[in-house]
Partner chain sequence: MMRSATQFRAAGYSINIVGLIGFLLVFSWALVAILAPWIIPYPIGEIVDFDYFGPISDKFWLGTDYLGRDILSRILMGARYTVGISLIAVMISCTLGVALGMTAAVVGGWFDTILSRFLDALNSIPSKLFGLVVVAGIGSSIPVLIMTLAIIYTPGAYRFARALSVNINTMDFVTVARARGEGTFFLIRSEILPNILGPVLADLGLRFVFIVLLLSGLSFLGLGVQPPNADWGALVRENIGGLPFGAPAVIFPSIAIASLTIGVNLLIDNLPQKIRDRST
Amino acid sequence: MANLVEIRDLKVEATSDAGRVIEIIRGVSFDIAEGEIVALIGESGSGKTTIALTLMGYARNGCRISGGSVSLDGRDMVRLSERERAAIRGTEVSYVPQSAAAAFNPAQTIMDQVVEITRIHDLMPRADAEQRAVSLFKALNLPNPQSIGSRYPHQVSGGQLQRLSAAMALIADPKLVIFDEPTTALDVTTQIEVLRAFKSVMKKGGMSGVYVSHDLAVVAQIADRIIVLKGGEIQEVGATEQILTAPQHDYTRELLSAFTPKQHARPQAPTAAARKPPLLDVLDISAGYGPIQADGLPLMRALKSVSFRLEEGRNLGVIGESGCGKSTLARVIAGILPQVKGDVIFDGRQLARSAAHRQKEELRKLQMVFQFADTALNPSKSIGDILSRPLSFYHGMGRRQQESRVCELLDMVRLPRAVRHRRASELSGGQKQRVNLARALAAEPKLILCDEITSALDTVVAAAILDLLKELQRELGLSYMFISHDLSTVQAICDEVIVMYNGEKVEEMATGLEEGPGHPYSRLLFSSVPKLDTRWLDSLELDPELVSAFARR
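The form predicted in complex with its partner chain - chain by itself:
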């Protein structure tokens, strides 16, 4: 097979606000054969999207292709004029964006935007283009293919928009399609449908593709070859099967091992624990947003009569897709969002609904850590000041004591002591999340609510945080309530899991895989998580009724 794309010694520079020039892509070379799908995989900052965009001869604001060549079907995209590039964009190479919701113009109908490429390049009469669009809608398994085009982007769901953006990219039969993390923003149950649609359309058209992702399991389903990137350089190139089963490079191995879920198995008999009074007892909680209605409940109900209990020294996972109410649950327990109904009993005391009315001791024993490490740290304070505040607030410590305790806390979360003089902006994502943990630990809590604390981190970094959590638990006898959309993360640390759907608790179960989920939604959710197996997507059989009942596509 001839090579459609040949990239040689590609270099891209970025200019910072302060005017410094950094090389973010450092001499990358690879080929894409005709009809081949190549995945670019790497963590944030690895340069995967930047490389993919150079295939269109495009570099984002502040970036510049500074060297090398990107040959597409014999033409060097780097050296073409802007006008020549524009003629190729959309017709020969096209782009499926990460967030379709942002990439659709809110002021135009979907059809206008799907057929726009044919209008710009004057490829076919509008009626033909629309017909083609409708057949693509059908091929991509979209509902109401005849009429969906007349809607506006905000009137259809995220999963549908993502598939519509693929239709937009495919309308002119390009030779190469770039998928830029197209399923990252989607829930797992939606992701399956979208992946399947992409795969079948690409196979049928015999097009080449570049699939950019950070998720090895997703890539395993669709790519022929995988290129592993780190810091703007290629680490390893190989066929998908080889990368998954016989990785050569250390970094690839690290990625794979971080991905493989480590089962959390603690041989603790639940019968023994059951006799102790629970640490946290949540009774029949309802909460939400918006004005209170006649029935005493808010307009937007995020939680509907949720109850569960958590015993001391054990970990509870809360799992569900976006909008299921799992984060609201944590906010209610922490007193950030007062519930309208129900009680929270913690350590034998009934807690006031709002944090403002709780005792300092109650607040101290219950700490929360947030998803986005950087917004949870005050950017204008030093790490030392951030960690000192709970020490003086809860424990009334003096200056001296605070200083030595801050050092101890940094040791506990495995950060160098010198970090205390730094500000949050000078730390990496993983380091920031460790500081957030240290701040929670400073209060000497009994229970820490972890709200998606590893979701915004790269896989390797997230795995290290999970290890740290386990270690701290052994040393300090903590309990965690661990909220996540990611099943493997929850399995790695929790004794029990509750599954939430649409504000309700649908299932409560132990994490061991020996007993499978009972509720149909849990079954759908668990089976939708991609596996590191190239045959997983093709062999997966989902009950279509189940999918249509629960997946919000």
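For comparison with the form predicted in complex with its partner chain, provide the form predicted alone.
No partner chains or extra molecules come along with it, only the chain itself.
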């Protein structure tokens, strides 16, 4: 089979803050055959996305392709003019981003954006482009394919938007599609739909693909071959089955071992007689968005009479699909979204509904690490300033004390101390999330609400963060509430689990996950977790009655 892509001795350089030139891709070479899907895996900073972007002749700001060749269908993308590259992008090579929401203009309809590339390159009449778009919507298993294009991006779910971004990339019938972590932010049931749709369309069209990911179980379902990267160099190349079952390189084995987080010893659940007052007691909480109706409840109810408790020194997992109310629950507990009904009792005190009315000590003891690291950090402040603020606000530290403590906090979350001089825009997604964790630790809290805090991290770093959190828990007596769609994370660190569906708590497993889920929705959720098995997705047969019963409303 002929090669569509041939990369030879590729080198990419970056310029550091101090003006020093650093080689971040060091002599990488590999091929991609026609119709083949190749996965690039490795931890954050390994060069996965940087290499993928060179296939479009592109390097990020501050970077440049300094050597080697990137041949796409016989043309070297490195040596083409920018005008020649622009003619190829979107038509012969296309890109599906990690964040579909960032790829869409909120002011234009979905159809206008999906067919835009056909207008820019004058590929076909508008009517033909819309017909092609509708056929892709059907192939990608999108609901209401005839009419979904008339909606705006905010009017569809995250999983639907991810598939629509794939339709945008596929409409010009490219020879090569680059998938950059396209399912990382999706819950497990939505991820299955998206993976099946991607795989079906790619195989049917005979397209080649590059799939960038740190999730080995996802890669196992879609890739023909895997290229393992670390520090800008290839560590191992092999067929997917071989990499997963008989890895040759130590680093590949490390990635595989990190895929299943280490199970931490859980404290025994206290007996009824020994049970102390809970650290957190959530009582009959209802909350939502929009105007309050005649019954005293909001127009859009995100939480419906939710109750649970968390003992001191223990960890609670909150799992469920996107839109089930997980993050809203954390926002209510943190006082960001006042509930319309129910009470939050924390450390023996009833908390005011709004954080603005809570005492400083109550705010200090209960911290939150947000899901979206980009929006949680002030882009105009240095990391040192961001971490110093809680030290000054909660502990009254002076400048010298702050500087010392900031360095300690960066050490705790495994970041170099030099990061304190940088801004958030200069950090990777995983680094930004670790800064968010350091900021929460700066307050010296009793409870940290963790909203999808490992979703942006590669498996090696995520496993290290979980180990760190347990170490901090032992040393500082912390408790955590983990909101996640990553069930392996919840299983690794949580003592108790509640399952949310459509704003309601449908099940609580007081002793972790060892006894298995009992509620039908919980069973559907757990059966949807990808496995390190190349045959898993194709052989997966979810109970159609369960799927129908719990289809997203």
